[in-house]
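As a starting point, one isolated chain is supplied in structure tokens, in the form predicted alone.
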Amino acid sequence: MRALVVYESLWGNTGQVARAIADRLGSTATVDVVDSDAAPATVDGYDLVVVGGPTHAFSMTRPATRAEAVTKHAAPHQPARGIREWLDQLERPSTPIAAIAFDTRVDSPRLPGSAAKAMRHELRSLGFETMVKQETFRVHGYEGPLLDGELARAAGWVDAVVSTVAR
């Protein structure tokens, strides 16, 4: 199996989850891990695409929410292109490819909305197979860190995904 993990991360938490997922996938697949700025325009040739990003303003980030994260909350990284823009530019796969989505969100207060749910919807509209429900991984405050156990939970989640996709 060949997998692609694409993530967007401003404070590094989503990147940590993406790498934990990629590490676990690496035991059964060849894995490419890239941030949203370096993500390819086509995903043909992959068997699984994993997409992750932070939830901002109840959904995927936008240029304005990324800029605000840097100016108001001192995020150390501002991607030029987020997951939203990458999905807008992504070529429709020539054959159905399995895809899963995850996001990171503040643990408290628990706010509505989900970047992962929006990602899953966009992936489905592009023709990806999105049979596995999206997943959320929690962080303390805007900047994190991740809650204890979230990286292990990410690895367990991807194990369940691989067993579902392999059927």
Ligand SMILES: Cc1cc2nc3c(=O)[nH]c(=O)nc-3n(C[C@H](O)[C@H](O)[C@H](O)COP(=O)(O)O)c2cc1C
Contents of the next structure:
Amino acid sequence: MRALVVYESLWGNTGQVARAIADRLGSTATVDVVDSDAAPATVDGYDLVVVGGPTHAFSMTRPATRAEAVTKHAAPHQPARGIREWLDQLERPSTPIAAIAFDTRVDSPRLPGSAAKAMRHELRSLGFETMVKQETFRVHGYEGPLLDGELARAAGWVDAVVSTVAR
Ligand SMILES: Cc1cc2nc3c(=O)[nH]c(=O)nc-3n(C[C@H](O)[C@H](O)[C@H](O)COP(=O)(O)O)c2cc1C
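For comparison with the form predicted alone, produce the structure of the form predicted together with the named molecule.
Next comes the full complex, and the chain you just saw is listed first.
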């Protein structure tokens, strides 16, 4: 199996989850991990695509929310291209490819909205097989860190995904 993990991250929390997912996938697959700025224009040739990013303003980030993260909240990194723009530019796969989405969000049950839900919707529109539900991993505040146990939970999620995709 060949897997591609594409992530976007301003403070590094989503990147940590992406690497935990890639490490776990590495036991059953050949894995490439790239951030959204370096992500390819086509994913043909992969058997599984994993897409992850932070939730900003209830959905995927936008140029304005990424700029706000840096100017108002001192985020250390501002991706030039987020997952939203990468998906906008991504070629439709020539054969159906399994895809899963995850996001990071603050640890507040009162805040609605999920970047991963929007990602999964976009992936489905592009023709990906999106039978596995999106997953959310929680951070403390805007900058993190991740809550205890989230990286282990990410690894467990991947195990469940692999068994579903391989079926
Ligand atoms: C401008 C902005 C808007 C945000 N909006 C939301 C939101 O609607 N819901 C939420 O749960 N978290 C929100 N957050 C918090 C981010 O989800 C959090 O910073 C992110 O998970 C950290 O991941 P990263 O380290 O990979 O950037 C927002 C953060 C910023 C900077």
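Positions refer to the first chain, counted from 1. Heads up, when I say rigid core I mean the largest set of C-alphas that superpose within 1.5 Å between the two forms. Since we're looking at a predicted model, the values are computed, not measured.
In the core-superposed comparison between the two forms, Pro109 has its Cα shifted by at least 2 Å.
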